[in-house]
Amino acid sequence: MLILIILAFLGIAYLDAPELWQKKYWRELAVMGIVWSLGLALSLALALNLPVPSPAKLLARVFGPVTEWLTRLIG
């Protein structure tokens, strides 16, 4: 399973990557290395059955301050 996550991941690179520097567009590349790294690690850590935070949790502690000022503001 490990090594199908891996080629399909390299897959992906091997198709977008080299236009990507071809065309020197860095920032894009710079975007989808992160975002590449960022689903590789996950992908891996649910392979593994290792605990992967929700990012739910942080969505509620950032935005949670905002929604009660908004209620308030409204309400």
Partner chain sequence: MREEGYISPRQAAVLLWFAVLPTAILFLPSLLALRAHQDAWLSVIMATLAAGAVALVVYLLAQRFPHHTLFQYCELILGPVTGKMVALIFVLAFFLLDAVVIREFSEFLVTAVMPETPALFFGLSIVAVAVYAVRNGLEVIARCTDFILPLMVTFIAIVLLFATPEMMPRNIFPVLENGFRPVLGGALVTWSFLGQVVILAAYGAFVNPPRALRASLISGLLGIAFFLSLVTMGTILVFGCCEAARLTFAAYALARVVSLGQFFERIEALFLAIWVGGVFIKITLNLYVVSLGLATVTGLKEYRPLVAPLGALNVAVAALLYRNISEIRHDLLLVEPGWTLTWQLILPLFLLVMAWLRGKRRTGI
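Provide the structure of the form predicted together with the partner chain, given the form predicted alone shown above.
No partners, no molecules, just the chain.
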């Protein structure tokens, strides 16, 4: 699984990175690198069953009360 993930991400990098490198688009390369490493880190963490907090939980904590209030207001 881990090897598959790393291979997939290398494939994604190979799709665009060499061309950007040749054109000297450093800014593009930097932003792409950040997104790419975030994705890789998250995928590896999920594959290794590390406890990663879900963004949905965060949303639920902040906006759950808002929705509850709205529901009581109109529904």
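In this text, the rigid core denotes the largest set of C-alpha atoms whose superposition between the two forms falls within 1.5 Å. As the structure is a computational prediction, the values presented were derived from the model and not from experiment. Residue numbers count along the first chain shown, from 1.
After fitting the core, L10 CA displacement of 2 Å or more between the two forms: It does not reach a 2 Å shift.
Core-superposed C-alpha of W21 shifting 2 Å or more between the two forms: Superposed on the core, W21 moves its C-alpha less than 2 Å between the two forms.
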